[in-house]
Amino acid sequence: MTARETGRSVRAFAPATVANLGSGFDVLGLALMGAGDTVTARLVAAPGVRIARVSGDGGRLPTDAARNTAGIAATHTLRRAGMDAGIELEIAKGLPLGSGLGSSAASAAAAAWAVNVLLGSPLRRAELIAPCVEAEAAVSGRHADNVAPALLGGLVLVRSMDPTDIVRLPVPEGLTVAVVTPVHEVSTREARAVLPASVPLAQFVRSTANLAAFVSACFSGDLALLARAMEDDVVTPARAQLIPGCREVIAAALAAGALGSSISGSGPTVFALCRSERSATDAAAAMCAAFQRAGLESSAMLSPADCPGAREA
């Protein structure tokens, strides 16, 4: 980078994501419309990555680039591109922390995207997944079910982490997501700690069958099959205990006509897949009411199930 380019900046946005989708623990994820994080990357003279400012986090996130997912993703993007530039980041959090909406992944994806564009886009979009996975690994474990849809958009399946192998899945027409987030926080580490270390063979077989059926339903557009495939008797029951009223919220979504409902990522957000925006509106209202009965205020948003990923803002 030349001295003349110092001060040039790129602003990028990455969306909230829903991960797991019932039967697809650490495997399935989709991007949402609306909410997300914005990161501005600026070229500076001194090599390395620094964070100038973080807003929207209530002062909770570190400004040390080595401990912030945006900083880590930016650093690994530089390394992968083989470039020794100076990068200054400004992070505007649009997602609540510990919400189950992929907050850390959104920051990482927006930073990686911004830095790559600032460098002249030497890396393809898919090549930005690895730097973001490194960022996620530092705070919540090595998985790509949030960062992959945050970068690529749409509905994705993570077939492998090493090597990275991401599969885009078709989204059935009209599929809409109702997302309800209660005023309650669940850390990713806590949500992983409650998971069973092993599962009986019969549960493994059911989970495998449901994941296969979910993928088949995406290709065929069979919403009845998709509804049956969202059953999960391993991860969801373990994490439901961390979210007051969770079981009742899921039951309320199904009673209101949702195809399926489960915990988004680590929670406490609960989502429902619905056949239309009208159905999603009904499900969201029922879910909010169920959280209210459990003593938690909540907020809802609706989104198409096929949304864009990281992009310039």
Ligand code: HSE
Second form
Amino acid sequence: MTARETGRSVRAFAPATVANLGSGFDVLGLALMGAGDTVTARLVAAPGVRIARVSGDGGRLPTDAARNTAGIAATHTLRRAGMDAGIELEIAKGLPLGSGLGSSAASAAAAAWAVNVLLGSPLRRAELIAPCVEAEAAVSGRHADNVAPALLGGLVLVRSMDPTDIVRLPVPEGLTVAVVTPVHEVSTREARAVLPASVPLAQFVRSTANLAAFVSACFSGDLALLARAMEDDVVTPARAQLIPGCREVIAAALAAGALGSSISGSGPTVFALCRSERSATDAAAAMCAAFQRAGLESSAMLSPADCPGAREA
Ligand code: HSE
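Please give the other form, namely the form predicted in complex with L-homoserine, since only the form predicted on its own has been shown so far.
Next comes the full complex, and the chain you just saw is listed first.
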């Protein structure tokens, strides 16, 4: 890096994501419109990654780069690119922590994207997934179903993390996501701790069948099949106990006409896949009312199911 380059900066945005689409635990995820995190990466003289500022987190996130997903993703991006530049990060959180909207992944993806562009884009978009998985692994668990859609956009299937093998799935026309976030927090670590360590063979068979049917429905556009394929009797029931009113919120979405509904990522956000924006509006209203009955205020957001991933902001 020359002295002239010091001070140059790139600002990147990465969106919120819904992971685990009913079926497809740790395997399916999609990018949302609107909400997300913004990270500015600046070249500085001293090698290594430092976090200069975090805003929008209420002072709760670590500013130690080794313990913050943006810092970890930036460090691994540098390492993977084989460069030892000095990078200073500014993180503007747009996503609530512990909400199930892929907050840690959005920070990691925005940081990896910004650092890569700052370095002259030595890595391809998909090559940024591994550095972001390292970041997720350090704070909550090794999974790529938030970072992959946060980086690539759209609806993706994580076939493998090592080596990275991500499959982009077609999104049936008009498919809309209703996302309802209650005022309640669940940490991903805690939500992973309540999962069974092993599942009986019969449940494994049902999960495999549902995931295969979900993928088939994405290609064929058969929304009735998509709806049936979102059933999950492994992860959702285990986690519902962490979210007041969870079962009732999911039931309310289905009663209002949603194709399927489940916990977004590790929760407490609950999402519903709907055939149209109008149907998603009805589902969101019913879900908010159900959270209210359970004693929780909530906020709703609607998004197309096929949205762009990380980009310069
Ligand atoms: N697949 C991960 C989990 C996503 O459910 O634990 C976390 O956002």
